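Here we start with a single chain on its own, the form predicted on its own, put down as structure tokens.
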Amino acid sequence: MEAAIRLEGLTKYYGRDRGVVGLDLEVLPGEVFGYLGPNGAGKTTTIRLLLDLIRPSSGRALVLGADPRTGGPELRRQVGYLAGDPALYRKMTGRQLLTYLGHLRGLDGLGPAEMLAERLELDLSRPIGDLSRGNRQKVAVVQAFMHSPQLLVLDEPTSGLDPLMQREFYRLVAEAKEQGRTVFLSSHVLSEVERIADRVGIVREGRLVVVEGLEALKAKALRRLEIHFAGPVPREEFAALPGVQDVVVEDGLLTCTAVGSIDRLVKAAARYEVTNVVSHEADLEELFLRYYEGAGDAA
């Protein structure tokens, strides 16, 4: 199956200045790709080489199959992009703007950019420049998914909008995949791309530190439990147990966290009388800060 990205050793430097280094990538068609990492880790840097808005140094990306450099209008039209600080213009209304970027794109006048604004609780009448902050980022939106491309690049996307709209944002990208769109979301909102991505990849100081499912991931997160006995149980036992840690035991009550499976912990409990069982979800969140911040190479 042809990637519908794929980036091979793709660097960008800014005179000495790092952007990105020796990515090497694949997203697959019809799946939400997650890409993550902290602000100046190269997210954006990515995107931009993606769309031949900026030259790579080195290395080479490939969209749909094709050359970002080669690929002309034809592949343009195949991409719908949402830039982190999306730059409108300010004077038209979004009917004047979102009727311009139709006809561009082939559309017979606003196409389904109509329903989508319905969707977003958007006024297509007023000025770009009178709009709040929220909705101009809902005209950035529509933009970008009007046109139906067979991909969508989609940086820091609800930036600005409102919990109500996000969840209508999320929606909007559940039905592309359901209908085999592929989207690369950049974003460092960990919850946000927990919900809706397949597979994420965390960039850190330029370079890919890890590409995974999400399952994967939370299977090398830490699970906080908490396991009730209804008399003593010897501490060294679980603290023994591969993969479990920080444990402690008083008055019958035994706490730790564990990685990965937790099989061998629940049989060693169930050799005593248990009374209850509290598993805390899987900590995702300290998981992605530890390849963050470096911690997390040899996870």
Ligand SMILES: Nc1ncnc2c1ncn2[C@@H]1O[C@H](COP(=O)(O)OP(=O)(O)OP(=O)(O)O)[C@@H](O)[C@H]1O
Second form
Amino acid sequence: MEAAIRLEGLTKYYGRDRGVVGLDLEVLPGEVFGYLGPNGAGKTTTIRLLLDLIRPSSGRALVLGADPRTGGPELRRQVGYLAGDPALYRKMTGRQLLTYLGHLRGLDGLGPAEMLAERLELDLSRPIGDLSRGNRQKVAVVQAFMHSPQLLVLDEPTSGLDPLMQREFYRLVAEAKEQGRTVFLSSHVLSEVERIADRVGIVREGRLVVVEGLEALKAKALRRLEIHFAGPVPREEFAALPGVQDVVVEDGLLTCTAVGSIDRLVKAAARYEVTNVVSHEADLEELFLRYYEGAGDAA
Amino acid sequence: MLRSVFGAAVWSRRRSLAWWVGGSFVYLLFLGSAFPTIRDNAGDFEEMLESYPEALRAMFNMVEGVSLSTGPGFLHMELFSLVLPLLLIILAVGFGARAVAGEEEEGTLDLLLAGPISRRRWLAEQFGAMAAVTFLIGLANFVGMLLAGAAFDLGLDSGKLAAASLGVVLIALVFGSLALAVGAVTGKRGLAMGVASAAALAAYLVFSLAEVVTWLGTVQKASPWYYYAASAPLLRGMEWVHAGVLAAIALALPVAGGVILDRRDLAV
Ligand SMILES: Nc1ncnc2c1ncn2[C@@H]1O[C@H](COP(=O)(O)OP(=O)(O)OP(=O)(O)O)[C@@H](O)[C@H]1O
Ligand SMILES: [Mg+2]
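Could you switch over to the form predicted in complex with the named molecule, since the one displayed so far is the form predicted on its own?
Time for the whole complex; same chain goes first.
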């Protein structure tokens, strides 16, 4: 199947400033792809390249099989876009803006926007300039979804939304996925991506550090373990085990960080009298930081 | 109205459009009401003008045989020499600078061009809206002058008045298009306004001063103002070639700007 998004060595420099460098990525149709990275990593740059708002310095992007530059309006009709810092016409009401955008996209005016606004509890009759930050964000969300695009490209979509509205937004994403649409969303809120993404790419200083399925990512997860023993245990024996780090032994209490499988660790511990084992669940946040640090060491 | 870029561009200026039209009417009636007084004292005025240095008289766009005691002569000097084109230039330049650069700085261009609108189409529809709005205000002025002319006995020829009014619209569009093009190339609204305003001022000065400053004489025809003012359509009727030159400049500038806009990055 043709990739919904394909990046081939995609590179963007702003003059001499780094935007993104050598991105290679394939996002499959029907997939929800989480694009993670800290501030200034290059998420917005990548997304604006996909929409042909800026042009690559080298490499290329293919969106729904077409070059954004040559695909033009016909291509963008099939894409829904939510900007990282959406600017809307402040003097228009929500209804006016959505009617306008609807017409441009070939809808007969509001189309499904009315229903979407209702789900997000958005008042369409007020001028956008009078709306709160979160409510303006809802207008931006509605306009991205209103024409049922094949591909949704969303730059930090939940910023400004309260938890209840975030949940409604996750439902919108889940529904889009059920209908076979592709969703590419950026975030630095890791729990968000954990919740809805099938795969995750982590970008750092303009480079893709890792692309993994969420399950695989969790399998590689760091786990913090506490093992309580009846008596003292030799630290070296545990510290020597592969995939076991940060081993500290105090009296009968061993704490450590384990990567991936904890089989060897458990078997090693079993040679002594174990009174209790406490495991802290894998956290994407920690994982993220680890990749982050790892790439930093390499650089 | 909110069905196209053209429609939205006009729609978003509906209030200022109404103010321009209303203001024009009030101003023109006021000016017209002054005509009988001026006509009766035209002799004194003209004596005064005669005593002005030549350079200053050039600024009033005095052409051979024009007299303040006739309605057309009065409007020619009072309105068409500077005030009316200046007002419409201000309107068109403001429109042109906002159309691309202003919306880019606001960030709304990002939203619109991420949708199914090409950059050239955006530019074309914005130009169309600018032309339509400028034309509407030119038309309102034309009607206002006809009414004032009838009320205060200015003895205007509606054909020549239409030709002169069209000339004002065209010269305004030249500089509006310049602002549009500079904005399309740079994305900077302030710069677009500045360049277009400076160009308008330069065009006016070059044309006017060339009448008296000999070394400027050769470049007079390079000034767009020449094609607006030299033929004095209010007195002599339509000059199609000059109008055509203005229209061609007004059309060519956005086309040139579009070539760059198509290639460059959009600012956030
Ligand atoms: N117009 C620009 N001119 C110069 N540098 C830019 C421009 N836009 C972005 N950059 C730089 O490119 C890099 C990537 O920025 P980008 O906005 O893509 O990051 P981001 O991942 O979206 O960050 P955030 O989470 O803060 O939104 C940054 O170092 C930024 O300074
Ligand atoms: Mg960003």
